[in-house]
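The data below hold one chain only, encoded as structure tokens and taken in the form predicted alone.
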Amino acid sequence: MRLRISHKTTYNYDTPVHYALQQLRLRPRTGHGQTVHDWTTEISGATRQLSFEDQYTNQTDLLLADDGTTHIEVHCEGIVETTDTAGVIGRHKGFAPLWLFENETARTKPGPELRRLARDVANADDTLAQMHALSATIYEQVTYDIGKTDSTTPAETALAAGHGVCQDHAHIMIAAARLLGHPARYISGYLLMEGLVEQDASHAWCEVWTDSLGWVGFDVSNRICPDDRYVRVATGRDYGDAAPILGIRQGMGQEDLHVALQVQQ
């Protein structure tokens, strides 16, 4: 499938920016069954100053705000071809090691509901069927609900809430994957959705290791593992290292943040 994707983030603030920085991992790269066959970033009111691929192989470009600037937009445009492996990634590469991937961070630390969640699934016959059980259980017991969490807010605390977005779903997977010994991370990118073309923000969804296929994907909130409408553009231990956009900004005033996204065939 060729999907033509169109990502836009626009800042604007109420008093010139003398100094912010902003990382970017907008660009998707070939592989993992999908090829990039055109791929752009504009950038006004900021000047790139860096582009490099990091630990997790996510190409990413470092931003400067230009001096007195009080709009910031990055446009970024292309097509990629995609295939459906089933959510099959497989073997691991990268400069990261896979122990990395065990690990809990802020936003992953286990508490009471997760170890509850992970006994719930422990029994599995094995580790692909266990990680299909515990897609469905959180499918069940996390609601897909806008307005409730941020990109800050652990997934012990989406669990014991009951409400959450894709990223929260992506969370929860990842935090109970690892309490049960398997490496897992999370994946940044885009959907093709059905019927919809216009989008408010990119989709997000985790990959957990197994021994018989390597990594493998799985949408909670979607409950299904990636086909050919999923781009991946970024990979990490949680939404930190995998944000399409992060920055620092120094000074006073307030900052207002649009997105317009379009993904289609």
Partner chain sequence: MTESKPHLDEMFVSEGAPRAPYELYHDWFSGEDIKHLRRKSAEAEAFFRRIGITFNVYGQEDADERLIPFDIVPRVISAREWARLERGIEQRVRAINAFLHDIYHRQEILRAGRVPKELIAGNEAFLPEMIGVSPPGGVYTHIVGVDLVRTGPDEFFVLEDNARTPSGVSYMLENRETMLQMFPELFTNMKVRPVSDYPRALRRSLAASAPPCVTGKPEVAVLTPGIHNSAYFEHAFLADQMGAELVESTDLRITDGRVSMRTTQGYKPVDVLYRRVDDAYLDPLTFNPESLLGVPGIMDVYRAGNITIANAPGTGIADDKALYSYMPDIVEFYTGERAILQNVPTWRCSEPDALKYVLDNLADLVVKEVHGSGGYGMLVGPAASKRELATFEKKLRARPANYIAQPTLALSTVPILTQKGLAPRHVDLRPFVLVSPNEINITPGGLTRVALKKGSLVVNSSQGGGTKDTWVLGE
The other form holds:
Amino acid sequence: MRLRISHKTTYNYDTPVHYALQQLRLRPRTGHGQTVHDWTTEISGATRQLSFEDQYTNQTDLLLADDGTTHIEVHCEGIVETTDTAGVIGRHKGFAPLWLFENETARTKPGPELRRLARDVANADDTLAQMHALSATIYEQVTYDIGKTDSTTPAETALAAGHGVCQDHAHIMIAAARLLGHPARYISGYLLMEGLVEQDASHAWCEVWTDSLGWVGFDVSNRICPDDRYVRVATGRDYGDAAPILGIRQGMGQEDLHVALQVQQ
Amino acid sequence: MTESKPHLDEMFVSEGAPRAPYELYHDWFSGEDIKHLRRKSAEAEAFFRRIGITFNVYGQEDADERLIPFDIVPRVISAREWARLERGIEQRVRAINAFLHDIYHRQEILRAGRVPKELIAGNEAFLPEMIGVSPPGGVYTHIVGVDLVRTGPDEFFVLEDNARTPSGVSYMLENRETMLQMFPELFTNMKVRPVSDYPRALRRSLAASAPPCVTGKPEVAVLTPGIHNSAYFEHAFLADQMGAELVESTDLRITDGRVSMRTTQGYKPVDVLYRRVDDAYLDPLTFNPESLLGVPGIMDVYRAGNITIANAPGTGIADDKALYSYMPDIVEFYTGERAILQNVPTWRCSEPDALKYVLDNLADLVVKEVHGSGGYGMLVGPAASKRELATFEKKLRARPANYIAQPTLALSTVPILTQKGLAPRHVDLRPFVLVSPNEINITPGGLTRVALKKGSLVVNSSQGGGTKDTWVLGE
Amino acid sequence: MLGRTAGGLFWMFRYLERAENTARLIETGWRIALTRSERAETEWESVVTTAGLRDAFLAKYDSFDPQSVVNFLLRDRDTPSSVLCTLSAARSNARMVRTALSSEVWEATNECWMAIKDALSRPVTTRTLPEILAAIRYRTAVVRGALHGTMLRNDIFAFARLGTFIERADNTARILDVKYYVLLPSAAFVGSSMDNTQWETILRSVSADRAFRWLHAGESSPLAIADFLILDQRMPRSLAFCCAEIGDNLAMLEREYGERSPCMDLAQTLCQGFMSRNIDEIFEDGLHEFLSDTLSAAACLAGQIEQDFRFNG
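And the form predicted together with the partner chain, for comparison with the form predicted alone?
Following is the full complex, with the preceding chain placed first.
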């Protein structure tokens, strides 16, 4: 499938910014069933300082806000050719060891709810069946609901509250998979949605390591394994590692964030 | 805190009979008046206070800026003894750097099963952010301090490695300076190898590790948490001696893809940053977002290869006490040789058998926290009361993996000058090692720390220890 | 040089100068109290006012008795301008910029702090005061001596001197402004002996009584005193002298950095204000107005220096 993506993130500040940095993980790579064509990143109100590949091989850029700016815009655009691999990503690449994805993080620290969840699906025939069951259970127990959680909400909290967004679904699944002894990782990326071109946020799902197939993707929120409508952009142990934009800013003042995303064929 | 085992006295074979390295010193000392030496000793203290060689003790708000007591009797090491130590230290430091490169890349040593994966996987000193980073010249630990204790004429043990930010080198230099001023005649009689080249060697070594993008003379800076840090004196001292800027986090920011310092004429890039700020505080964008001591974005600049950070972040995994007991294997794995320097036998309390042994023999052992430093949170079994032992036993049972235990070694003594003349006290030794892409440089000597209390084994300055000048004799 | 280091040097020397000036103010008050006991309380009040600490003092004490004033100005821990606090701040700044100082300057500053801190660890009494004031004068002079004798004449030196002279100009202008009324021609009409005392106080608080007598052969007049303290370029605490020093040090920075900064224009304007007028004109335009203008111009210049050389970012 040939997907055309346009992703515009806009920050408006009520007072001029004197020193702010933004770390972008917004460049998809070719590989794992996707080929990237003509990817561009246009920036206004800030200047790219450098680019590097992080420990999870994410293509990362560091931006410095222009002194005194009140407006920063990051516009990514390009075409990604995808093939349907039924969620199978396969072998592990890069220096980050598999065991790193077994470790808990602040957002995926297990509590009683997560332990219960993991226990409920523990008796499965194999990893794959277990993970499908886990994904389905999370979908049932955690209603998709915007505005109840934010990017710092721990999986345990979202699970206990019974609602969240794709990010919370992914965190819960990752935390539970790790409890069951499987390495699991967070994926941020894009999804072509049927009959809906304009989206207001990018998507997130997770991947779990299976000895037979390697990494396999699970999108809890849509109850499927990612197919050719999905574009992987960044990965990590949780949202914190794979966040599209991570910023730090000196001084006071309010920040207003707006995302305009289009994914179309 | 006493210990009665027979031990080596480094100065005397028996009463009045010096060991060979001390012969000349002993001759001189016998001709001196104790009262006069006591006066000299008081002068040294006044001198230290005037030039401000002080440290701040953590957990004592009012008692800011204390002096580390200095003892005027030097510790003397013969050329032969030193040569062997030097070989052992160099081998160990090479292995540490090879280990760090491996652990942040393919982790062959884990694949080979020589070090258990769990020790790294569950270890906070392992920094995922360092995965895949190859620092300029392959140097991870530009500065290493190796803590040694001695139990016999040729028996040295490594007590611990300091691969993060070893401190104390300023005392090594100032102690020598003080001795030179007070007792110049001693240095004309004895061939003591100089230590004063250290700051120049440090600068050379840091400059040699500059990132490849640097074309001219590399700009070296020392990053300090500020004047309230316990080691501020040392930070200022080293910056001064190296002719490098002493910067705080507020002086630094990102400009043009580099880390730059704010000068009176604008921002200027730093090529090599000798940082005396812990990993966790180094970059609020990457690590602790609350940190005010760090430089946001510096890890990004580092990964992009535009700055050298000394020591590299994440080197703590090499001096972690949980890994310490594997050091002989680590040395062998990377150098293909047997370790020249011995380790102190160590029980890892994470292992059930070891834990049982430790609990059964608690009163005879020294138990340390895996991540502790500065002598805090440790138990010296033979010196502990029944109640202290019982309290510690509870801690051990609650978090066994947090502790290691070692036998109380019969540490060597060197005399100090007391009111009544010479009296033996236990010592350790921290030589300082500089690593650059082309050489390993070990300053002859190091910092000798001495437990000033009779019989005490704890030499940390925060726990009532003092220091001595360390003399390595020439051939 | 780091901007923070420049700022540290600037403030280190401002604080040293301030400590010295406060000691000199106390010394003057002390002398008046000894010789003219009937005026003592008013005099102590004006000492506190000149130090800019009137409100802070009255928050703690009811009356301006010598014991309270002296201990407040010397050793009050809550008052940033007390000698104890200023010297502590001077030393903290010295520690911060230690790599920019010669070891002599650092050691003199450290010893100054240790000695004065020790001397001020007990309440100051009539008996101990002269000795303490002498110690402050002596110790700060040793620092200045070390600065002159051992430091390179580069930007480091320039920032140290700028701090000294900005503070000194501020101090001299403040002393004059608190007592400007006794220098007005109208005050002379009263013709009482009070004025002589007041004139002497002014001269003493800038250590200029002997120099003035020597230059004016014992004859004093308000106009001559004002002229001496404002416009006389030979007098090291006069406003004109401070201004010229500030100008010279900024000119040195301009040469060294090869760049002219806005503060240099401000300093030039300030200097011209002194060069272009004589004392009669200043009185004609209003002495108080002139002094207020000078005080705010000096503060403005200090702010511009801080900004131009990036003391704080």
